[in-house]
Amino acid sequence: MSLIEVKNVYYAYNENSVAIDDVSFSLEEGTYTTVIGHNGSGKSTLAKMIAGLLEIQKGSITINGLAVNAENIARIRRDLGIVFQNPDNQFIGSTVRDDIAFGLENKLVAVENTERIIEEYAAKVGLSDHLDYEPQNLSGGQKQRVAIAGIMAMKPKIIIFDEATSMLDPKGKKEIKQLMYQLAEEEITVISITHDIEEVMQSDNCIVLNKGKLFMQDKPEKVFADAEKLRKINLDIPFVMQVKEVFRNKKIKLKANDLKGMAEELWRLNSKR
């Protein structure tokens, strides 16, 4: 049985605004899945349904065999955390230490163990020297790392990132993406709602939504191999796939490792424009 099973789910904000329409897929434990699609395609709505923040109107979602519903949501949330796009809306404590401690206190972790756990997960996100900092003294990337540390300290099986890098500068984005890759390596199941095509290339699975429907689902290299299908819904493809496409269309044959020849040919083609 898959860790997450989504079956024929449907959600509409009103009769004229269907956000998710008959979407089904399953995700295995320890995988890193990216969800892409244009604004309004239903990505964030889907994430909130999986996290139990929006009630499923039709269909079903099960996590580790438990249906996502009012009866089970408290149990499910012990194994699931979500990081939203605006880090300023996520700080609960007055300091980094307090924020990481908040979830542990709610989980009734023994006081004598709390400080050790706080220090352990602050170190994991590179904030050991910032435990007594106040939120306003942190960068956007640091605030997101605090949110991730607070979730990691709860030892969830699943972490959902709902466009968690979209409001960060390039440095902050790089920091958070590295953390996401690290989580995946630690066998935590990661679901990332993203517009970052390069991030998608690093994931195990890619789900493409379009107008609330499941448009494609496969390994990233297979999804991006069908460039024309993606272009029909105005989605871009990674630069490396664009390069391959140019070489294929120009019928240019190079040895797999002939990087020098590829660079020279790209330069030549570019200079002809």
Contents of the next structure:
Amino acid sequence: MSLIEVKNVYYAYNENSVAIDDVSFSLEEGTYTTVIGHNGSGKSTLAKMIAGLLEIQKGSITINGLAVNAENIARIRRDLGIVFQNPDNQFIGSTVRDDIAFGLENKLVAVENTERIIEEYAAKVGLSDHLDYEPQNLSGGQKQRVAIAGIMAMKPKIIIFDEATSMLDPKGKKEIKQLMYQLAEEEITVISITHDIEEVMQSDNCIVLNKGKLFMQDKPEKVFADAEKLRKINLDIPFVMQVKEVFRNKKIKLKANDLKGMAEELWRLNSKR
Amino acid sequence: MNNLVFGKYIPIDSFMHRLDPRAKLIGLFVMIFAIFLPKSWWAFLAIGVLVLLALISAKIGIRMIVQSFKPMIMMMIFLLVINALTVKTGDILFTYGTFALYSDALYNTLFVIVRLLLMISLTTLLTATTKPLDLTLAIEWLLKPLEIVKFPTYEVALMVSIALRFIPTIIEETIRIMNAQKSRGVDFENGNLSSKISSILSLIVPLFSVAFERAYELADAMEARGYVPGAERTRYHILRFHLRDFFYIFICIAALAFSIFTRIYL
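Can I get the form predicted together with its partner chain as well, since the one above is the form predicted alone?
Every component of the complex follows; first up is the chain already shown.
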């Protein structure tokens, strides 16, 4: 059985705005999944439903065999964390230390261990020297790192990133993405809602939502291989995939899915001729 | 703008900083009585020396205390004028036409001023040496007895600490909205009353809408990290009384005893 199973879920904020309409998919443990789609395509709604922050109106979601509902939610939240978009609105404690402690207090971690855990995870996100900083003295990227540390400290199996890098400057974005890839290597199941096409190319699995419906779900290179289909819903195609398409039209097949590999392939191609 | 919000915390290490916030809060309450009871200068002298010692042990510098007096200067002058015009007892110090300044007017004013200065020094001392969060914990502890009547002390303390944490964020937001509105031609400084009200509205409406949005998102973030209102939680911050805290409270009570003594016998 898959770690996360979403079956025919439906959510409407009111009669005129159906956010999620009959979406089904399943995600395996330890995979890195990106969710893309335009604003208003239902990405955040879907994330909130998985995290149990919005009630599922129709259909069902099971996580680790447990149905997401009011009864199981406390149990499920021990395995699942979510990092939101706005760095300021998820900083609960008055200092970095207190913020990481917040989740541990909820998890009833013994006080003797709290300090050690806080220091361990602050070090993991590179904020060991900032433990007593207040949020107003941290950059957006640092605040997001605190949020990630706070969630990692609770040792979840799944972490959802709801456009966690969209309000950050390029440096902050890079740092957070680095951390996300690192999580994936630690066998944590990552679901990342993103507009960052390069990040999508790095993921194992890509879900495309359009107007609340599941438009595609596949490996990113397969999703982007059908460029025409994506253009129909006005989604960007990564540069590498665009180059591939041009060559495909000239009956030349390229294998690489990243810039470096493509450069390698292209100069070899040139020297063969 | 940050300085206006709360007596500012000075992040250094000192005897006063290390005291348990509960001891400091109890000490403050005791000292309020010690300051307002006596009518003898001896009591004020004794309390004044104690306050000075506390200030020195807190290492926060006289300058900050003097700064905190500044807003009071106008009030003190006003007090003196009122007393000079109304108090007609004691010796006449000097006369000017039909006006006579009596010694009691001067004494009364001085008493009030000394009391106020001592009070301000003590509260500044408290806020400068205690983190807002610790103060919240101390207040929560003092409210504990109310739990008998189902008063949610823990939730209230959490609320207060979140409110304190968001003050700088909201101030930042206010400045940002003001700048945005200024760039659209809203004038916050000039104009008559009605145009001023409408320009303030252009600040308040977006400020509230953003604040509510923040509140929703924060609630989601708290829930996502396993917070259930009213549920059991472990506590990362645990306050512990030390010998020095009892020593501090003892001194405050001694000061109160002395001021009661002077009130009765001097």
